[in-house]
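A single chain, nothing else alongside it, follows as structure tokens in the form predicted on its own.
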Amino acid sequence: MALKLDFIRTFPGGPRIEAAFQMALDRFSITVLFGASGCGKTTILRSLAGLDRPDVGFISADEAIWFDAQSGCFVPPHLRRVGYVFQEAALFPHLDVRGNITFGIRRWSAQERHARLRELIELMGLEGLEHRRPADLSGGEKQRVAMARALAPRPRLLLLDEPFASLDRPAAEQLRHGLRHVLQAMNMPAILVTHNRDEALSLGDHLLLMREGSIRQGGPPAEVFAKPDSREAATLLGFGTIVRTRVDGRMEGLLRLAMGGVELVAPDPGGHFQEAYACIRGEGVSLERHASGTATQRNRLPGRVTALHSLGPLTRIHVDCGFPLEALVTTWACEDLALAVGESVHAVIKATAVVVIPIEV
């Protein structure tokens, strides 16, 4: 039992969206469509839901054809058994929580409807809110009601279009932590659209990286985030340092990479190339006021702090090491080191923290 799609959607004077992948429908899993705004993620979701119609290709679920451009087949949204949760909760303002959740199952018998309502109220943590209307709910509560409403008819697939984007950080984290448990309890497959790295890593079982209208990489989220296959992908996946280097030597599975008078040691991805991008995530850089450390930390670079940006519990620090380097450290560590613009530091980067992307000539 699988969802399969391979289609193209072209907007006049606009982007061309290409989508081709498949996923199981008979068990719980979360597939993440990850990418910057405008890359086509929502278009794919809307096409799956029947809210948009591709120009070329097909969409099938199990043996049922939902869309086929060649034959003209197009199954309307209400016959696809797909739940859809939008960025905004879009609840019916005149209905209370009970009415919103049961709206899609109002034709069920009273007994079935009540049993399903109680199940979802408990699963979504909505006890005590049953008689409230949307105006009396918090943002997180509204979104939990929206999810319960989408799940009520027992869809075969749940589509989530940036469901946490409109929430403050505490509400988003609380809802995110509970969502995977709920879907797992219901054995419900889902597709999540997001451009948030934390959401992708904490929720996804499989990640599809989108850029400029098409899927460029796929795999387990941690693997995709750790191994971008292009400079553009590395930027999208949050690598704060991306610098062009030349290969200065190879030894025991490692590369010596040179840029100006600075040298980095990094794992050798294999292949024949003389130039590459060295990509370093800010979390992979530690800072010291004086040179010290163990031999396993192969890259130890003197530098000078050029800028600091507070991110609450974390601080992003820019260091000139002969090339611009970004470090992401705890604010406590920043204060403990008494770091300030102009201060001298040593950046320590393990070889394994450097991702090498060959530049093909």
The other form holds:
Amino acid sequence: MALKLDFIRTFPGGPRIEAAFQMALDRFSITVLFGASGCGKTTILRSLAGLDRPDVGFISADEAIWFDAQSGCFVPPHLRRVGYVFQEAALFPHLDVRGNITFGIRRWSAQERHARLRELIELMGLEGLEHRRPADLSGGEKQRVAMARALAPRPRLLLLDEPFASLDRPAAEQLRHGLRHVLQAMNMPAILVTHNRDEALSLGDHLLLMREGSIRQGGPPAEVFAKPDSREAATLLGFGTIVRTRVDGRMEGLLRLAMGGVELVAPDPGGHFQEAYACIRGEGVSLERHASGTATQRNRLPGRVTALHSLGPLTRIHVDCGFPLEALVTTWACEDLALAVGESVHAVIKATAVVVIPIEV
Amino acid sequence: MDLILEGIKEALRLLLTLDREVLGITALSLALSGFATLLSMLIGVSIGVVLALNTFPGKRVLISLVNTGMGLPPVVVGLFVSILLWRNGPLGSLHLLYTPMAIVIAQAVIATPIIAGLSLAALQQLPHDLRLQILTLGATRSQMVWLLIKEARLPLLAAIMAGFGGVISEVGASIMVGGNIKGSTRVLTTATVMETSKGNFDIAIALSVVLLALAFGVNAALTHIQQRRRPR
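Having seen the form predicted on its own, could you give me the form predicted together with its partner chain?
Shown next: the complete complex, the earlier chain at its head.
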């Protein structure tokens, strides 16, 4: 009981998308396709739904072959039983909420249809909106209707193409919260496309990292986020600081990394290499005005603030400490320390906050 | 001045007494242009659907051709349909020249690109995702096309009315292929031309009033459709 795919889709004069993975179809789980815009995530979803046709390879679900380039087999969308939720809810403007939700089940008996409608209205929290037209719904409500509509025919797989991207933040967070619960209640496997880190971390059971048209890394989201295996993956996963360093020494599972006269201590991932990228998340860096000397942290680097960017509750601070370092601190702490451009600070980085990606020669 | 006043008076009398000749010509005009519009609708909307929902090489060229066709001069259409239906022409054996059917053919040729072009625009303005969404909800391709037509029904209706408006008021092609034969191919426009040239301003004015009323009716309905607040 699994979805298996391995295909290539080449756009004339455009990108080449390669996809190969499999996932279970018989139980709830959310696979996240994570990557920057335009890296081919949507093409994969469309190929799975039958809205796009790959050039080479195959797609199969359980025993059924949906697409096979060699035999020319192609199952049209309406026979695949795949639900699809688009970024912008494409509701039917002339139908009310009830009409939209029951669109895919209009051939069911009136009784079944009504029962299913009740169930979905309750599950998606749409009570009282049954007779509204799409024009009179908020963005979050529209997207909930779109999800209910996609789920109504009991698809065996739900595809979600950045379903929260067009919503404002509170609406997106609320919907995100409910989505996992709903899919779990229906025992529905799903593939979620997103470029939002919070979404990937909070919703995904499995994460596939995509870059430039192909899947580069896969695993549980927390693991992938903690251990990118390439410089590009680290960039995509939000490591604010990525610097090239030279290995200066090894001791007790730790590495001494040197760059521009500065030294960093980091966990040793093992293996023989002389150079490595040191990747540090902004959250892993704290700033002090004066060297306190009591901390257990191994890395304490003097530096100078070069730029401050307010992100609301957080402030991103660029520090020059022999290499450009990015720190993410609460705006409150930033004000407390009276940080300003040109001020000297000490950056404190726990050794475990430094991810080392070896550069193989 | 008297001439005009007399003409208007007489025209009113003809209209109010439901003059048989004026009524007959009006009915024939409506029947022929209506039939031509019906044919154009079937062909034009189909062309619009094919052009709007498919990608294929040469699509842009075809769209340009359709757009050019929207402004086809009726006399040119009249000329080519005449040649086609001429006794020794390719379709001469059908003996259609100077019959009502000839007018229907010429008017359909004029209205088809208008309807095709406006249908294409009507369908293209639907959100692209709607199409894909319909397919993922278990609709076959033909069900999807039907749903899209339903979704775009107002602009499509406007397209059909624009086609009708184009042919009911057209004179060049009708007179060339129909010949303005009384009781057979004499329609509002061709009769107006003839009566004016004969100096029968009363009947010409009466016919013009009917034509104007039809044109006004079509345009008022079109405006009504286009100005209606579309549900977002």
